[in-house]
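Single chain ahead, by itself, as structure tokens, in the form predicted on its own.
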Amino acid sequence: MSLIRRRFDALIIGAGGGGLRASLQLSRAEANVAVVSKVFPTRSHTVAAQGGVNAALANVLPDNWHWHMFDTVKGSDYLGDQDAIEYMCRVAPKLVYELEHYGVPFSRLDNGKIYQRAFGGQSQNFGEKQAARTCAAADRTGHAMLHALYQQNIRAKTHFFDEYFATDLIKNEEGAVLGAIVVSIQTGEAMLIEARTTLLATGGAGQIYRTNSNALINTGDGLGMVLRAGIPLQDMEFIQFHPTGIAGIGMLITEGCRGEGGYLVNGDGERFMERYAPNAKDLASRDVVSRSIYLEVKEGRGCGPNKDYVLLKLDHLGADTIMKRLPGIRQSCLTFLGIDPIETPIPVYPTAHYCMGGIPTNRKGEVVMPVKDTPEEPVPGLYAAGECACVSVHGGNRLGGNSLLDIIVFGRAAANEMIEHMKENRYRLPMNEASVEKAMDRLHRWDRKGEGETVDGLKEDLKKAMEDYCGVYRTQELLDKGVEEIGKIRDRLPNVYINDFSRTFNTARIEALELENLVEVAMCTVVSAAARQESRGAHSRVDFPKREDQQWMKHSLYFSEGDRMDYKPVRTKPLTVDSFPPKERVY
């Protein structure tokens, strides 16, 4: 059977907020755009984002973008690139108003302006007191944004390939990206989409952990694709554990609950965050709150019969506030816990949530490679945005509300750069048939039914190993053991066969391809974590408890060939303002 081939100006892989913001920009510039998504676009994981999107609108309290920048640099534990952070914070108000004009139904103040709530790590006047910067559509902000962007794309006549799975990038011998191989999940039919520009917007990889807040689709597909293309991943040791997942389940309870005035208590009924963050308390940054909950439980002050969680109290807020500002959270608690937060506190515990690292890019969204004697050079024709990318605006720890901002800002920036690239490169490069054959050979390796290890079995072993050896707190002994165990799991991949016929063969084959991506991302994460011998942001080493700027204020780069590590400097020079030098990070 001959391979189906389609041609477009731009290929967007992933239909979350980053992908749809980019495709909208491109379609409005009259580019011929293909968006490939393994789920229907409005089921992309952006739909699960609850709390809001950050922008210094100053609708509730005084604010400006420079304070937002300070908070983001500080929140990143000074690993964020300050030029990209300045760009993101400066443009944020404009892009939030743009979302409003696209039809996002933001919650409103009595004066008609966009409602803004307090979130962790926000401050006025460079750390003096709490800010209110997070623009919210109740507790369904991501849902509202995704639906508005999808509708705008339909209006702009963007071409969608729904329920298609991207397997491999196609490159020529000079390293330029020419498109990708994608597979119909329904029929199993493969297709080559040739494109002058390709954007990866495939989201995160939370499914490497057993307890996580991510959808089942978050399997690090874009991350696996770039590793197989010989491109490194950056800062993958920095995995954010959200402090308030539903205990035992992992489903997210938004930081907006604490922004509205909710607070955490331990088994003694004590507001313990006053001990760990005396100023910010429950609105300290996520890594601080997660570690605090972990320590309370470890030291025997947890709640419940096994003392293995803490409680998030909202009952004092009153029914009106909860029904108006947190309706989705109330419904989740009723559905999954059988409790009503209007009356009963919510049992919570940290859950794997967000990957600060990813595909290395510059602030234009271009994927960049380290080249000898130069800091980095763009990979021709390849771009990335959103959680799969590492700009890096989040550094060692992301602030709540900055992820929805990240996807909008850099989805748009990448699209603008793609438009410029197409103006300067009007003709397509010849297709590299050898690269196509290599990608098809890998795809056909999973055309196998038989007896052996199962996809589900190996996946469960992988998730357990990551939870056991690369969690909230880490040591060299644990991480080295993790590298060993994930290596054994990787060695078992060739023994996996598709032998669960309760699924269709095509669906089972997609799950096998996802597993391959998960294994590669897990190995990258644990190797990077074992190499970084300091504590910074979400990377907490018991054996190296301090941040070591002299040696470790640098970005890590992991190459899959030989599990090799390299490093590159942090961009500490902003675009127009003075830089923020590293300081002790306290809340």
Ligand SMILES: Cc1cc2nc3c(=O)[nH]c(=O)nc-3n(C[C@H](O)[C@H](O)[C@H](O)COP(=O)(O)OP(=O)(O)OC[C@H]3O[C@@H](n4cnc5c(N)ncnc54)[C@H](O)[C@@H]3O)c2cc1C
The other form holds:
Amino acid sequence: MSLIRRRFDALIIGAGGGGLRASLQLSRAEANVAVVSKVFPTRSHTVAAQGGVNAALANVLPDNWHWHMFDTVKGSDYLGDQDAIEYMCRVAPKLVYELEHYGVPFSRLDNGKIYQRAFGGQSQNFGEKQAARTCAAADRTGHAMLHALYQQNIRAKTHFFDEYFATDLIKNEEGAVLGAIVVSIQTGEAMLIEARTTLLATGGAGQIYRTNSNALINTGDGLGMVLRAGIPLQDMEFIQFHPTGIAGIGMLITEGCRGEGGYLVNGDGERFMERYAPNAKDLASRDVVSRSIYLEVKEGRGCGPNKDYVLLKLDHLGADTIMKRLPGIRQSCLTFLGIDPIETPIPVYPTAHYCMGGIPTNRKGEVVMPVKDTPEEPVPGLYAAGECACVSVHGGNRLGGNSLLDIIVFGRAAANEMIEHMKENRYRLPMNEASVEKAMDRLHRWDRKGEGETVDGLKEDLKKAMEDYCGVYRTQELLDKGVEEIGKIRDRLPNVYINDFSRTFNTARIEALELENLVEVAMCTVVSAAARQESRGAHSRVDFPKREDQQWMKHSLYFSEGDRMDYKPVRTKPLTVDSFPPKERVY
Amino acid sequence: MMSTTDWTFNIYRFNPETDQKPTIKSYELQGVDSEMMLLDALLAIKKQDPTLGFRKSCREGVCGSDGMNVDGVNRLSCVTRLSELNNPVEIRPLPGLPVIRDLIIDMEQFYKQYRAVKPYLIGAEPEPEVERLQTPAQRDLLDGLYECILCGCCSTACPSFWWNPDKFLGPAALLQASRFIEDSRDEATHVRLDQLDDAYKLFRCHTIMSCVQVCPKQLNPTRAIGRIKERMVQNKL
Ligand SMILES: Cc1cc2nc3c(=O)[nH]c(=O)nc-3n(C[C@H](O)[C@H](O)[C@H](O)COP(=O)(O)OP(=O)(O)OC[C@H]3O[C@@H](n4cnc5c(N)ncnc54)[C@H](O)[C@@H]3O)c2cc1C
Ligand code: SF4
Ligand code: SF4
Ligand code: FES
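Mind pulling up the form predicted together with the ligand next to the form predicted on its own we just looked at?
Now the full complex is given, and it begins with the chain already shown.
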């Protein structure tokens, strides 16, 4: 296979909100930037985000960024890095206004300002009354943001490679990243994109679970690429299970429903969140609500013939509110459940939703890893932003509305840092052909003909194993078994074959490449989870029910070579304000 | 209401590397729940035959990847129940644009027309420190316009687009044009209207309404086109 070669200043892999916010910054700075995405940009998963984006605009209730910071640190169960969190919460208003200027059709208040709704884990005055911090475009905020960002990129003449699949990073001997190998899905041709700076913005990996709220394309490709490049992944045991997935399907029902006044009831018709979180009730943090639903069902208080879900009640909100503020949710209920939430409560159950962990970066978006005695040494030329990155602003548990914020804040920050880096490093490093060859060999692996297992078969086993051994509640026994089972699945990979060798739009090959990434990410998740012997945020250990700050207030780092774990301290020192010391987390 | 039946799917197949011309291949799924979504059925078929090509992503009707022609109607497979369809189901790619492979079409012409309407907000400069104000009534004008997911179901159902895909902008692009014309924050309204005032770009629409019937987001491009025409008249006065 001949290899096409192209050169850019900046390569962005991923055209979700994170990638597009970065590319816009770079294009406007007149950098020569290429954006690669395996789907047409507006089909990226950001399009599915519903509820909104957080910023302390104080349009509805009093608010300020410092309260937002407190809530985020507390929500993270004190695993978030406070310098990055301060940075994010401080710039949030500016960047949301900027989104408005880009054309995002936010819902409006009577005074013409951006509409804001209440979301879980938000408070005024450091833990007091509920705040309303989530800026929303009805319940289609992600769609509105992604389209506006794509549109402004069209205006800025960003160069897009749509339907190109990135397979591997290219590195030199010193560890600097020189670009990536990408494959045109339409023609099957491989291309080497040489770039002075490369940004990974490949999104999440919800597809490692059977029941999830994610798009089928969320297969953690960027995470796999990073692991294969010898770079660790951080805090991967922290997987957020969103409390309200449509029962049995996993599709998301936004927290905005509860923000608008909806609440959960069990089989006895009891509003059970009052028991688990007397103050915040249904708007407690996601990890708390998910565990509560799980326990209600486990203790026999579920709803329905099999008592295996709870109900989300919206019928008391009135048709007007639902039509105006939650039209997309209503549509989904009609389509997937054949019920109208104006009249009928929605059956819900926790669904795998979001990856708090990811590629370790600092608050400038540089990818960092331990080198000798330095815990956080930048990997030259490599950046990451969005759900695939771990800055970490979400720590052990992400607050609703903070991811759409994370992607724009750190997409922009990474782009700014890339611009700086290119000013200081004017010359292109020579290509490393050995690394290119290695990547090409991996790609050619799928040209091998033979009889063995199918991609789908292995994928199903993987998702099932993750659900069985690494779900909402975890124990050492389950997790050890999970490590063993996922290990076996990983060992079966070389025996997987595809039977389609055509070049044109070969989706079988793409799914095989995605499977390799899913396996790497699943392994990383379960190994990291088995190692952490405490409960924190979304990582709930039945056998270690307490948070252990002495021993475990630290970030996990997983290296795929030898499935090795390492740790680094949490950055508890903010940029300008006082640190929020760990406290017991009650809602 | 669970009813299980055997379903047959007659699917358009074409691989340019091996096929002279397209063929229809039949697939069977036995004992499936008729309330299953068509996308899930296609995924099950793909397990039998991994060479079957179709696009997919969100599974919930928001990304616009999986437009296809089902029993003669353009639809998104992920929000179409089998029980709404004939058995056997006839599945073809969206009509009127070149087929790359199987159910996957080349949408470049469609995207080109989208880009042609300058689908981005052109606001007043310099930008204010905070948000631009917009009343709820002004914002309501965007409802029914901004939700488009660029699935292409409408434009590929439009006879005028089939005949003049390079000159007539088509319902999706015109809907986008309207989305920015109606936006109180946009400063380029006159330029936009002048640009559309052309025998082909806009006026090839003969209000046949096929676009409205197929839009999976219940949007109404015909009404948007009508609104643009009204604005044009106002603009000239
Ligand atoms: C249903 C749902 C609702 C949500 N609602 C909210 C909300 O209300 N508020 C909130 O803050 N957060 C919400 N979230 C979370 C938030 O939407 C996501 O975390 C965020 O959008 C991720 O953005 P991203 O840019 O990092 O990645 P994505 O939008 O997932 O984009 C990833 C990009 O990478 C590309 N890509 C991936 N792999 C490859 C590859 N190998 N080669 C080439 N390209 C590749 C994809 O094509 C895509 O363009 C929600 C999430 C879900 C699932
Ligand atoms: S109404 Fe106009 S745009 Fe819609 S299908 Fe008919 S001709 Fe096409
Ligand atoms: S108007 Fe409707 S049918 Fe047409 S592209 Fe948009 S969403 Fe699809
Ligand atoms: S898969 Fe996204 S619209 Fe159907």
